[in-house]
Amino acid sequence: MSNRTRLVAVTLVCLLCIPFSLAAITAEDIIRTMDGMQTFETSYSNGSIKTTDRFGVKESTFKAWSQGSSDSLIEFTSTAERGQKILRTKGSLYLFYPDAEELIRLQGAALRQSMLGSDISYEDMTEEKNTLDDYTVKLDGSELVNGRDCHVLTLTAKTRQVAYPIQKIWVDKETYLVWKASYSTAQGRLLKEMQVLATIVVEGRTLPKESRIEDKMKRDSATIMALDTLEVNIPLDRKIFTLENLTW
């Protein structure tokens, strides 16, 4: 085979492969990879939630532990809320108030209630990372966010058991970080917006370090959630994610 013939053959193969590569990734592939990048065997973090609204500025601090895609525990450490805990395990979410020694299970619309008056709901703070169990997904195209090339996807809820019937998310094509998201009712009314302001890299994965959340049902309100430390794949006592530990 002459050099010219070989060059033409190689070019044809490349041209045939390009459309195959572009079509190879599906919306479901993107979501599975996105969820996988956000999930660790275990994790520990601490940080703060600062809400600014027409009443002023309020800041709360917390410690948080997680295990896999569905177990998480948050304990507030700021003076006003010290000892309050939120536990998600086996698909259920519980609140514990130490002063009243009261344990409450949240269900239905209560999951969407504001947490400590912020723009973040209890569901937002402890959401599970099994997106395809609850949503069908559609790949809408690509857009730049913060100079990063992102997949744009629309998620439509399969049931009424989720907080947001419609989600639109912008997923980084390289790191699979969700840079931006909007959450709406089934009729298209905007409920909430989220944007990542700063990132950290942990074990080769790019994760949010600081995010801004705006509840569009509240006037002139925004919440900044920031992490001070994040450790992953560390030894954790499995009893952390039990009801017995919650009230201890």
Given for the second form:
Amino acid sequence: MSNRTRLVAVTLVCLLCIPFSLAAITAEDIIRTMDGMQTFETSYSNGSIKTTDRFGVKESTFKAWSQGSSDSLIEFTSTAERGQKILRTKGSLYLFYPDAEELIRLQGAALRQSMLGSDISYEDMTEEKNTLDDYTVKLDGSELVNGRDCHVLTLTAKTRQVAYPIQKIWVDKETYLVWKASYSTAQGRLLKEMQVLATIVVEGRTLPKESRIEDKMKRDSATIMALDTLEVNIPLDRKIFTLENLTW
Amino acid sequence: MTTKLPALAFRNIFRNLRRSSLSAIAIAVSAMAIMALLALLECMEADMQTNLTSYYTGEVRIRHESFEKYERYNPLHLSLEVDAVLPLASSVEGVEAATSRINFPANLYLNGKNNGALGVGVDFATEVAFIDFPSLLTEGRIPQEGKNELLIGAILAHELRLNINDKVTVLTSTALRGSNAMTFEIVGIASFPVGGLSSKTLYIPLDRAQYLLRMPGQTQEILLQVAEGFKEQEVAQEVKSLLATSLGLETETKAWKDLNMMYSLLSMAKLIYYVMAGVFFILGSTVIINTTMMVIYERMREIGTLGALGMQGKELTRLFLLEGSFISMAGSTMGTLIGLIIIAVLGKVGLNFTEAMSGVDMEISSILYPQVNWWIALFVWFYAILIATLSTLIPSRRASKIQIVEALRYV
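Having displayed the form predicted alone, please output the structure of the form predicted in complex with the partner chain.
Expanding to the full complex; the earlier chain stays at the top.
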């Protein structure tokens, strides 16, 4: 083979490889896109948390506001908890109770406490959307969930500061919606399971409308979190995510 | 010869006074120890009864029938309607007083930290028959109904550096399985006889507890005091039946003795201690057995002479038995008297277990005041004599079986 022919062959091979390298999406890319799909400049929603346990069914309603990936405010509107609020800002979580004269700051293990007796913890409800800061990810393959082709990823915690040392998630290849997730300890003991029951499309993004969460540490308990409305990228006063404003 | 036996036995005691004294002291020490132990047990039992019926369960406790089954989940929604249950329960013959209480796990939020405590919602007006709050106050006053005021245990207040007029936020789970927090002002600090209460309890008015816990008009339990001459179990049964027939309400209504495992264990422990007392006396009596045996061997010549003079085996047994019983009587009397004096002194000074019981979750007061119980004194005195005397039977019987010729050979 002449030098000229060899050069042409190498060039052709290189050119053929370009589309393959472009198509090979990494686990990090999936997570980045997934987080991006769940994050809005601002959002407002209202919905309900319905918990079923050995004592029956309990329903709480809420209104929620968020800004970026780390600020969120939840206000409960159901009779039993009316006026109670949860504020999450970067690195801090505060509880406001109408009859308490001071704000309660939740730290450490307290963040993992059940919120209103449900299967959702305070941390779950207000989690920041910056997964790659806390986890290393590995792409395990593909699986069908609810008839959707999904990437299967395993997330392993980089630090001890996170609630779930191991997460296994099923991310929709097309919409990047997490259809299913299981959360475990470092030793592999299953802590929680989540699955999306219904979705909502907002500004071209598919988001969970109804999710079922099961705390595997509780017997016969499950929580369904549903959103009634979701508005995104709406004008919000930045003050609503401040401590000063929490008591309005 | 028989009629002179007691005099002979009495005289023999003084033949070796040191040896006799040693035997008597052994019995005395045993009697004294048992006296003190039984007095302490009696005192603990009485103290536990007072504490349980005052601070914990009343003499009869009424709860929702399923509460106990789910108790570890703090099922405050399994409650009782105060206005329906309390008047009905109070109307039962033999019920002297009734009150409502709500116990709930609470967190005191201070300087960014949650401090575990036990909250109790009480009706301070009806609690008079159960807890004498004014006498327990070391500072301040009793919280008032309708106000966000609380009374805190002295040790808890000290540990958290809280004082009168300080404000604390109490965080807890509600009957609706949500969470709630309220800020209260500390108006009273109380020192309870039970260390556990002083170190972890805070009392708030019942109406504020109902509001905090989302239990309007409801209570977790209703406690009853029973009048003199009535049996708690019978009253409990009657209340339970009345609630079932009148309100169609199935409840867990029990007498305090049936509710408190520790009290039953203590009663059982008392029986065990009586058996142990017997063992102690027998151990103490080994000194008597030993000395009596020594006496027999040392006094072989005398036994032989007495036999030669016509004393029968039975008489010899009786002689040594009498010797033993005289020594036992002296030892037992001495031990019982010293025991009585010690108990009388401790009854005034008190036995302070505060250090030893810190961290121990028992319904017994940290300072105990044992009281002289004459029946126990009489029992121990008689018991000591009986066991010590019986223990001399072995060497006494040995003496009766000695052959005269063999005894005289010891010359």
